[in-house]
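The chain below stands alone, shown as structure tokens; this is the form predicted on its own.
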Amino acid sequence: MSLTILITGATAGFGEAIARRFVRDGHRVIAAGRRADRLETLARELGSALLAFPLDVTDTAATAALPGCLPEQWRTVDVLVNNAGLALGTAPAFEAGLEDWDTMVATNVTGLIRLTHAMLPGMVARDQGHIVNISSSAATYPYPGGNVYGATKAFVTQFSLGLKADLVGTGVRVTDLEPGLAGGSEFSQVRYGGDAEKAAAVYAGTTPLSPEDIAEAAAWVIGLPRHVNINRMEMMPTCQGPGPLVIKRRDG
């Protein structure tokens, strides 16, 4: 069955993936985000199965004025991918600019609820939908320099399980994925400011996830039957797991 999906943050890696996987599989999308020339040559990529719509999560008016904003024939969205996000700096706490923090908020928590809060309604009025969080590992395993980040991503966890405890009795799922060490997008460029060494640094000597691994766990997840809502999905690479706690020790 097709379905209608809108992806944010569709210029770039994870939801870019996912667009093309879905536009593969017989689905309409809505590949949204803030760069609109790229949004474009993805367009003109896939075709007719893909509407490009220029929006940035972190405009309130536009997130808001977004269902009505859309084509008519593209307003049913059966699907709302919140896979916008950003991590800013690796910096402890102490040494963290604020700037920083107040995007990563504001991409990451405030974008995503606005956006939910917007297409939320249409969904349980049709008593069908589903909302594919993009959450991350860090959601669980805290680790030096994630500090506001990895708090963005706990927040996203919580609050799709608190989404899915109100929908309960409706048709509408509710699915957080958390990836881990996941290559093959600009995040660590935009982490390290465009330093392109540091970043590469990060995925030396490992393979990681792809965005095209991201792009299968979120297909199987809206393939599945109506009745079968999967709450979380974890995925870490094979060279990728928790762990152990920190431990300083002094000399003497």
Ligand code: NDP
Contents of the next structure:
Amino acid sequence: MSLTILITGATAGFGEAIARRFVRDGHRVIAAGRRADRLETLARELGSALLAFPLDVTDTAATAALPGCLPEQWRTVDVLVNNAGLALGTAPAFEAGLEDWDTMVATNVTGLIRLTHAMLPGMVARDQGHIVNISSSAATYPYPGGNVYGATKAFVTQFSLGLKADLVGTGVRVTDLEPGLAGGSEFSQVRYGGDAEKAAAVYAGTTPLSPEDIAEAAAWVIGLPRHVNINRMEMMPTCQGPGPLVIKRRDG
Ligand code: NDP
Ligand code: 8X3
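Swap state to the form predicted in complex with the ligand from the form predicted on its own:
After this comes the whole thing, all chains and molecules, with the earlier chain placed first.
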């Protein structure tokens, strides 16, 4: 069955890979993101199954206008993939910039809940839909310098579970995808303010998850029969795993 799928953050990384995958699978994709030129390039490449839809998820007026501001034949959104998000910096909390914290909260938390708020009523009225939220392993496993980023993702995971609780009795599904170390996207470049060397070092000597791996997971969860809901999916590359709790020992 061909679905209409709105993906935020489709200009790069996971979102772009998910958009490509879903079009390949025969779905119609509304590709959202701030960089309109990239969306247009994607639309030219993928054809009429993809609608380029410039959107900043922190723009409250723009998100509130959804889905009514979409072209009429694109308004019935079956699946919302809340993928847009970012980490800014790895400084400890006592050195981090408030502006970075505000941007992460505005994008990863407020943008995501506003998009969801805009799209849910239609899904419930149609008794069919699927919210796929892109959280992170950082939601569960804290690490130094992950402070607000990890907290925003913990919010996403808990919000997903709360949505699932509210939607019992409707035909609307909710899935929280929680990837660990993933390369092939702009994530680390953005986190390190464009420092390509630092960004590359994150993946040195590893085989991280790829955007296509995340797209595979997204394709699987939305393709399952309607009575099956994957609540959470934590995925890591084989080379990654949780570590022991850190202990600072006194000298001597
Ligand atoms: P990328 O930086 O490659 O992609 C992030 C996307 O989010 C871009 O398309 C960007 O588009 C978009 N975006 C950022 N801010 C906004 C905004 N205000 N409004 C609309 N779109 C926005 O990173 P990834 O693909 O790796 O990350 C995608 C998601 O996956 C994020 O939520 C991230 O936290 C999460 N994640 C990433 C992991 C990783 O290791 N890479 C692991 C686990 C989770 P544009 O700038 O054009 O607006
Ligand atoms: C991105 C993965 O480990 O950098 O969410 O937080 S991590």
